[in-house]
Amino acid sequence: MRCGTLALVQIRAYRPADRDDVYDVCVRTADAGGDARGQYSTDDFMPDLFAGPYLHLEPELAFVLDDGDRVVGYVLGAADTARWAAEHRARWLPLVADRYPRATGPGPRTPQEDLTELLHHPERNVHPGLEAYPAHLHIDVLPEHQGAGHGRALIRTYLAALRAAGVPAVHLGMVTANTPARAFYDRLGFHELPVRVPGLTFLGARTDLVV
């Protein structure tokens, strides 16, 4: 809110100068929907692996809410997951591997050691059933701007950018404990897929869904 007036909130495709806010917000709702940002090494550790890969291997399929000031949410992902993964680890893991290197030796790893480890491994995200849904997702709106109907408005441009590239459906994987997520994936249509990881749901949709 500005001077008064509500800022006009709308809906754009992502531009290069957008990168820092996608970044910023995407740390401010790492931790299942809350503020990762001190958890780990740097800040930008959660970015680098959920928005960052996307922002350079597809930027056509990226999509962020600008209030008018700068960029609140966006909505990102891949048309096929498995050619993606690939492209990750030709194109973007060479950019960042050696920023986060794996753990070495025996004993527990911390939580960014084993997030590394996907890091490293972009291929953990291709999962066996998931065929029917080649593309995923990864949406997040900074919580100030929740609850307007912003992330139904990315959904639906997103599945939108999906259906006219040929794409059928989409999957997306959610921290389980996240059961705000979960409501509003419920609400939206999507449907949980047979597909069993400790600590995550995956939820699925057409790319005609009317959401």
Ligand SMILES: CC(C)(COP(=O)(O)OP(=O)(O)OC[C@H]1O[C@@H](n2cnc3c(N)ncnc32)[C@H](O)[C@@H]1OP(=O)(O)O)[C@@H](O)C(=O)NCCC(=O)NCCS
Contents of the next structure:
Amino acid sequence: MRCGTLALVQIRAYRPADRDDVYDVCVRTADAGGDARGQYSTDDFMPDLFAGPYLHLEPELAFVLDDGDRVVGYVLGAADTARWAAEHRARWLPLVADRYPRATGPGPRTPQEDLTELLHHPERNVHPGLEAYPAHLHIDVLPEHQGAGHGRALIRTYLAALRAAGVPAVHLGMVTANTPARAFYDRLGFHELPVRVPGLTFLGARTDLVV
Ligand SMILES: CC(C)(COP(=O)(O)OP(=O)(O)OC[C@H]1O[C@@H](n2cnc3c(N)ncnc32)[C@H](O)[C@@H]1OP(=O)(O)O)[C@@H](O)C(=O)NCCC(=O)NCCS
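Can I get the form predicted together with the ligand as well, since the one above is the form predicted alone?
Starting with the chain above, the whole complex follows.
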């Protein structure tokens, strides 16, 4: 709904028609929070890793920020990361594997080749020691809508959905260099988790966290 030039920005459940907007938000925020357009073989590459499998496998856990014209942010994820990895291998990977073949030759890999390995091995998203934090999440808001409280509201919505599904706690892995995102999670009350992956930081929260 529009009122003069003021748009009502609202959070609502994801609908299949939102898919292209979610992909757009994803690629525009996929370079440690910055714009990743033009960095990979196709701008769908990062969304095919970090948005598509969730929209396809657990659409009921996806929520979007709608400014009245389009989707400008989202939160999405998986209620049970181990189950999601198995479903990813069975039902998502077959849809995209041909588009992103694994590197075969020797020598150092490009960033896209490294991430392609993750795509082909969804089980690598299951980290020992995180059994008490079965869910995980991804959240992104376009720059022009950041800093207005929408990220907090999206996390609140996501935690409520997990609580309703009986999930006790959630984790996320973030690029350590993304210090603005770290400040956001710290402010909301997430805590650091003991997972060691170079370049990444893992954070967690109980789903009854009040944000
Ligand atoms: C990280 C992100 C989701 C946060 O969403 P947001 O809408 O900008 O955050 P909010 O406005 O809801 O902020 C919530 C609180 O965190 C604080 N916060 C947010 N970003 C902050 C920053 N860079 N530094 C310090 N505090 C910050 C806010 O001040 C606010 O605290 P307050 O309510 O007590 O004032 C959003 O900025 C984003 O999408 N960034 C780019 C993509 C990204 O990095 N995603 C996360 C990948 S792990």
